[in-house]
Amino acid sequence: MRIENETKLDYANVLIRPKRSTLGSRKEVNLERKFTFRNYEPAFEHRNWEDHHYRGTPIIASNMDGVGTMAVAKKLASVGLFTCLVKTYSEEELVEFFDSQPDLADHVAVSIGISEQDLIHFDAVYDRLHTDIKYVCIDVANGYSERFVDFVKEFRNRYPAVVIIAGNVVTGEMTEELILNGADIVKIGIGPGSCCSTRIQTGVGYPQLSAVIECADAAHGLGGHIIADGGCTNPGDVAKAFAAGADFVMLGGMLAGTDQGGGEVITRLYETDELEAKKRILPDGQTEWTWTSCKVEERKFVKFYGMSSETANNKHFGGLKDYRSSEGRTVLVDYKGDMQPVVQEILGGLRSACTYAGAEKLKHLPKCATFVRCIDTHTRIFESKTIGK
């Protein structure tokens, strides 16, 4: 047993210090990134690509139910964002999706696990689509097993013309291990997600900001890339993740609850603090006011859950196996309607962060940013009383 005494940090422990800037407006900020991937070897059909393999705004919808859907992928691709589809789409669904909209291949990853059945499933889809599949997300909760590394290595040998996203891990040495064995992009994060209870159930994890900083340094030293996966609760956290060196930021809860995410809209009634006044005219012409109990308001929600939760296991795997416990929560998130305003708020906050830090381009943000450690990041006195943005 050993103890690391250096303090590790989460997004809530820091703020980005503002700096003098020549930028006159948020609209001057360029959020587009271009990446060339270390281990990817483009197929002959793609060798006419320019000097990069990826081009877009590097925000990714997580491969979670209610987020990593085909409808979300279409919406986000239209504004240059990326989606990792959920693992549960069938061969026919994936083939029809990519066949009907081949342009989406630049902004969508097919997600798989590391079982033999997962590989058979991907083989079948790829055999029918070939170069229409450019990205795969090899996704497990614990990326520290030899079996996971071996699977990534085998997959790279089998599919040199597919960009491999692999995770999750939180340390520099394991980030390097995955990149050296064929991964192009490593997902960083164990336990920070809003619906993840791994840290509670297991005591395992790593503060997300420090994990991103350390893993980005390790990956970039080898020419690899990382995704900051989990822990963002607002646009400011997204900015902090990019400032810490993340090449991509993956979002789950922040994108949940939209029309494109699907899911049943659930209505609940709540009593408010506000009393309702009723007026009555008396026979003598006088006005009498009476006050009734609190008003009742209607709120709409959508169910959202972690992919290691009991809900997800019951839905996709026939229930929890007798050797494991649930490591995810099931919650109700506010119903948000169409995804467009949600995306606009995130991108607007990110542009504003860049102007405060003096970064004309998103890729400049890590070099421009200075983090200030703090006890608290914002005033919460009116959080529960907010009625609009």
Ligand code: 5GP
The other form holds:
Amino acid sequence: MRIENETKLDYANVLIRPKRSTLGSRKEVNLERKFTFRNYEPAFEHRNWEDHHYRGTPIIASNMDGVGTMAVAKKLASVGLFTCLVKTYSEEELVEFFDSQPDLADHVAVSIGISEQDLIHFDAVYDRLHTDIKYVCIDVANGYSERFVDFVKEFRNRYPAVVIIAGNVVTGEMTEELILNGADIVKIGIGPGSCCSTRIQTGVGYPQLSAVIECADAAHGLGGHIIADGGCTNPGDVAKAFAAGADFVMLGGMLAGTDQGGGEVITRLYETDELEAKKRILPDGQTEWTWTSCKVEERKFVKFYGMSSETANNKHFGGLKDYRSSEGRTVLVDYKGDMQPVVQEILGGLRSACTYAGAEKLKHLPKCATFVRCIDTHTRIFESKTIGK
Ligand code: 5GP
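Next up, can you give the form predicted in complex with guanosine-5'-monophosphate (5GP) of this protein, since the form predicted on its own came first?
Expanding to the full complex; the earlier chain stays at the top.
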């Protein structure tokens, strides 16, 4: 047994130090990025396109129920963001979706696992759509198995013209291994997710900020890219992930609860400790006040769950297999309505972070940013008293 004594960090352990900057306004910040991927070979039809590689704002909706939906993908693609669709869409649904708007191929990945069935499914969809599918997300909870690496390698040989996103891992050597075996973009994160209980169930994980710093370094050394996947709880964390070297940031919980994510909106009534005053004018003209029982407040929620939770297993796999436990939780997130303001808040925060750090472009953020380690990042004094933004 060995102990690594160097302290590893999470987003909550650091802040980005402000720097003198020549930027006049956050409006001047450019969040768009262009990437050329290492292993992907554009299909013949794409070779003359000026921008046959990636171009957009590198934020990705996670392939989770309530987030990686087709409605989310359409909405996000319209503003240059990316979506990894959930694995459960059928061949028909995928074909219809990509057929309806060929531009979606530049901003949407089809997600699969590593079973024989997953490959058959992808083959069938690709046969019908061909170059209308540009990205695949080969997604497993534990990216450290030999079988996973073999699958990525086989997939690369089979589909040279598909950009491969593969994960999840958290260490530099495994990031390199996946890139050398054909992955273009490696997804980083084991256990940081909002609906994840892997660290509790297994004791396994790696603090996310350090994982991103170390894996970005490993990937970039080989000309590969990474996605920081999971653990962002606010726009500031998204900025920290980019500052740490992430090429893309994937979000689950922060994008959950919207109309585009779908799911039933659940209304719950809460008793508050505020009394309701009632005024009555008496026959003699006097005013009488009475205070009746507690005020009732209505709140709206949407159910959101980890893709390894019991809820997801019941929904998609006929229940939890008898040899495994749930590694995800089921929660109620606030219903947020349309997705547009949610996205605006994230992009606004990110632009502002770039302004503070003196980065004119998102691309420059890692070079401009210095992290300061801290014991606490912000005060919580009015958190429970907040009534608006
Ligand atoms: P979030 O942005 O909500 O913090 O994290 C989203 C990420 O959590 C997903 O992209 C995925 O990598 C991870 N995730 C989703 N569901 C589960 C789950 O049930 N268990 C675990 N361990 N991770 C999950």
